[in-house]
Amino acid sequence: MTMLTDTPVVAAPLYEGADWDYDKLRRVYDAIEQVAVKDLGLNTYANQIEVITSEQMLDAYSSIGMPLLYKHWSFGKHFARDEVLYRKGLRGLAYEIVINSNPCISYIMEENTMTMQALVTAHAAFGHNHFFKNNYLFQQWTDADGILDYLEFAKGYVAKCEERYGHARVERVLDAAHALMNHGVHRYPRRRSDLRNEERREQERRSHEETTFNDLWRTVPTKPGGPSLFTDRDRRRALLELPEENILYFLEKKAPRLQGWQRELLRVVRHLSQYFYPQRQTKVMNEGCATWCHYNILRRMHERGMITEGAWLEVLHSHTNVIFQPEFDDPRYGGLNPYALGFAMMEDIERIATNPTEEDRYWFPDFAGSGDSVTVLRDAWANFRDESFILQYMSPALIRKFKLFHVQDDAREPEMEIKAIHNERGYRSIRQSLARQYDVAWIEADIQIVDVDLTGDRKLMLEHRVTNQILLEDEDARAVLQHLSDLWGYEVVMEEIDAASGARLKKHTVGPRMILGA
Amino acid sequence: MFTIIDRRLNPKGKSLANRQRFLRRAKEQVMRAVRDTSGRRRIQDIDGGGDIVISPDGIKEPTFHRSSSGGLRDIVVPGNKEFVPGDRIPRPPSGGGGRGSEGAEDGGGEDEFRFVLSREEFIDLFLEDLELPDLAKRKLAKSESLAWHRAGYSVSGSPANLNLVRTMRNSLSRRIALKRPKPDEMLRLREEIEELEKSGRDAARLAELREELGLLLRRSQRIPYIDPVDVRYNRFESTPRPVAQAVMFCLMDVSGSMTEHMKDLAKRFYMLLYLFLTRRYKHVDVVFIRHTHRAQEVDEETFFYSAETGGTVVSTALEEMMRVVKERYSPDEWNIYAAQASDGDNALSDNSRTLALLSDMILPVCQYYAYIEVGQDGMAPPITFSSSMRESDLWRTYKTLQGEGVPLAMKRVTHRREIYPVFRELFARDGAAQEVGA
């Protein structure tokens, strides 16, 4: 791979103005493909690049940016939400949406001026593509190929069921199943999904289970006062492999009372939870490489000439908007800005690799001064998530820049308390908690499925590690808890244990309201 | 590798099954937010759309998340000034990593949900269920008159209606098939010849352009320039319709005794009327008529705020709404309805006089007539209204036309909110209207 390659000046700029054309998108298209393989070394899907009308934008947010979605009466909420927020002139739109699909799909809106479309076509299809292709958790999360059959399968079964069980009933078990997403993924790969094949194996998955029924609730004749086959705790954990932190997984292949077409619903939501899983830990990365790419990709253009001055300072406008971000005392503060955070990264992930001071090579002796930032960036983008990328690459430097201060609240304390500030002592502890702020791990709450009461009454048993003596948000826990109930058909019961210490700090417990099953 | 497609002519309006799933499960909230809404328009203003707020219950979508309160906190924050590690600082106010325990727990602390309807929206909502009653049919089924619409063209008609554009069209595209000469095409051979001529050179040429001419002269002679075949009309064709506007009288008794919450609900009712029947008729005239011992036609601002006193003679107001028919609206082309609002008292003497007026003029012009009594908020429900309370004069007296096939339709009410089930029990659809009423 060559890098940083000269080629010759262009003389005249490729497009004037402010109006595009199909035309000028493609020679546009051209040149940034050309400085985005040729001197980054980007390595993407092949792009389609659609052009919708700003309303159609706001038709894509509202289901969640997917080209084509099952419909669900949330997708509805949010979209009127957005749409005064918009009329209003509270929010501007997105300028692009891109999906992780292959080819990779990125929307420009017909009313963006041609450098904008030049901005938003480096953005999203050089930079986001770049980072979808070769980012280590999309690799093994999410199937680019399949998504979009996947999607149009999903959209057609759930609109089936409508027809067949009623608007009311699916969306019983859609509410129920949404509510518990962020618990339908697996968060250590078992094997790759393969989208593509998900409609033959919903029909087999059917087929099987009319030739066969769940053996796991037959009443297993024993021995008169003998142990019974589900008395034994280890045994039945076993059997049900528990603990399982996927929940929709869980009730999906367990739960007794559901029908089939309910599990393969849980199945849909399960599997788009799982897609959008790496993006959930991937913002800071994933948004700063795109920055970071049509930036470089269009400063080079307009130093060869090929964008005029005009068409280069609506960029760095637009670019420094994308970038902004407030500090804490500032009203406009609404915490860190991944857009910033990420491009300011990979910019001294540059700076360090070509012009380092003593501080970075005692800090990155792996790659400070190696001249070559481009490889350093592409090995980032590859192998990290947002958590261990700052934890591995966040300087000194880059800490003093945006003058970071790590802030402890202790509830029992009347006050709050600067650990760290960015200073000698500092730099590794406010590293260390940035890093964790960005770990989905530690973000979410920690909750499994530990047991059933099989013998009993059914019940199902959950418990949340509590880390740092936060609880769950009380009401909105019960109400999820019902959803479970409803899906599992019988009584649920969730305990928050202290992580550290294994104190019992709180219990909850809900009866089904409706069995969905039924 | 790369494609654009343009999705510009793709149809918008994707999120539109989504929306309606959304309205249909946030129905209730909606529907209590658009008749709270409706309250504070005026009557010819509330047939729009517009913003809706409703609380968040039965849209929400919980999820399991840490409590916002409590425990230990580690947050790291851009922009540090002054701070140097060990020192304490207060909690902020509200959210922002501090706890906000205050905000919550009294549901105050939701956001309120936001969005807006758009006018068919929110009429649908307003008014679902209702049906005019059956007895508008007889008059709508009456008096019909015809209404001529444009049905395409014909090859014959009168010349009022030849259709020049389609005409002209066809003649163009005969003369074209046909290869009629063009005159600048003519006008050239003949510039020609005349040149020819006078210098008398090339005799040969000369006669070659003649006979040519004499062709093209020939062929357009028999290819006119406008064909009968050509020839097209606009065609009409009529459609029976049936009389498509109403008129509305609203009556007000507006004496002392008439309190402002009085005339309140009696606006209710109104607005809910008019707007009801703007959605059946293409035209709603409203004619505002209050009385004290005299009556008068006002507008709807000194309808409504304008006070008066005098005592309570009902019959003048009849006898003006007799008078308005009489010279602006003729039963054989409007159809009438009217509300009437009163706190139910009136001269004694006035009763039969009432009932005379009522039963022998007005009732036989009217698609409907609707009585409400409003009274005192606080005073008892109006559960024992029907029982033990005493009727009042008003009520009585016109409690004895009420009968099988007569439109008059009698409801008390007390409350703002008992003005919409009233009136919904006035115009449900058959079979509706008794789980509705009381």
Given for the second form:
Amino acid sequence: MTMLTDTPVVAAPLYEGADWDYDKLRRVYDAIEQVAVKDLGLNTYANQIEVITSEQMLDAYSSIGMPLLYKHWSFGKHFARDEVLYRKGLRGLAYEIVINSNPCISYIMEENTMTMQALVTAHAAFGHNHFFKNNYLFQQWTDADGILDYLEFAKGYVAKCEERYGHARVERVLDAAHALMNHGVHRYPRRRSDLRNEERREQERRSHEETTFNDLWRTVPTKPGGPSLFTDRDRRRALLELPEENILYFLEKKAPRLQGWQRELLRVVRHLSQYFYPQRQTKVMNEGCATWCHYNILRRMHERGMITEGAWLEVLHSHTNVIFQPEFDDPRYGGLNPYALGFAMMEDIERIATNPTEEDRYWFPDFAGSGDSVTVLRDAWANFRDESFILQYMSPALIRKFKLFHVQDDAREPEMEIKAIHNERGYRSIRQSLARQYDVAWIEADIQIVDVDLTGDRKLMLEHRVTNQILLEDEDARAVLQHLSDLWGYEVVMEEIDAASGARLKKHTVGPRMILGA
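To complete the pair, please output the form predicted alone; the form predicted in complex with its partner chain was given just before.
All you get below is the one chain by itself.
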């Protein structure tokens, strides 16, 4: 590995014991920054460290990790659940929460020991921070400079709406918007939102709506048999820019019965959904990057005498807990631990770059034996997401270490089949199958708005393109469609269509409850 080793070995540790104070935090932060920047070449936003209590950490948990977010009853429900589990000792708390913003805000708990404060500072303030700033998905989709101002605007806007229109009406719109949140993102590159100017733009939109009307519905004929601009389905779809996969965006722009403030609430939820979209695609890489960074930063500090043997043992204890991967028959098993898989892949890349086998040289000729693992890792963190990262960097050695194999479970067959094991013929199949499990386009339902009957009953038509014959759960589908119908204001119909054959498999029809008001 290429690393700078000009940092001197210090005569005495930076701290001793478990107690912390702000002077110790400052000294340790400076030491971590020196190792992170000089040894690992990390490039981060400016850091802001906030010390909070466990109660405040629970509060931050409940609002999807965004302490500045607006109020909603579901956040309180999550708070009560997490608090009970925490008080009964059934669940621990995360030691930190970090916000992808500029400056990057890391929240650490005051109950942590000094060593844990050092660990989470290295993990969040430098590992996550570097990933947020440099990964192409975050650069493409999120606005780190504007998110804090936007959260403040959104919180204030929701509060004003509650005061003016009542808590119940605001809550109904947010309930519906949250139900559709995962279908409120643009999946393909387009102009990034400038969140800092959203407050000004909201005022401009309101002024515009006060002086205009919805031009789309002006074109609907008022007399039966009268002239219609919509002579065929294609022209109608072109007018509405269909098909549209961003359901919240379509409702915000085209729903005929929503008032201006209701459209703005949908826009708030849509912006938040878009903000979290890169995080859903990079869970393994993001946590793997942060875990690898905290381990290597603190290991170097230990080697240079900056932290004591006792502190290093505490680091190893916490680090081992984080990357623990239960076996498949362990009651604690819940799938692959993203920390374990991510950290293992980072370490494997480091091994291939510095100490490759002949197998590694065959599979990874571009960097096997290059000796510069940090450069390889920084390039991977910047240019991949989980799916493509696994496809590119999952090695046969790691497949054997995790004992991975590929099981095909076809509902039409009476038995499951082992399609590939960890041998020469199975490596590529296992790697492709594992990568697909991290592809959000594959694991999330492909639902699009395809048509609307403008000249008739304004029925909204959707299609779900079914893969592997996996239909939506009927009860869940109807519950979400109910929220969609409430926002649209008219009947909603969704057909489930087999993506391979085009066969129509199921149909859901839901009418509005008229609870959002005219």
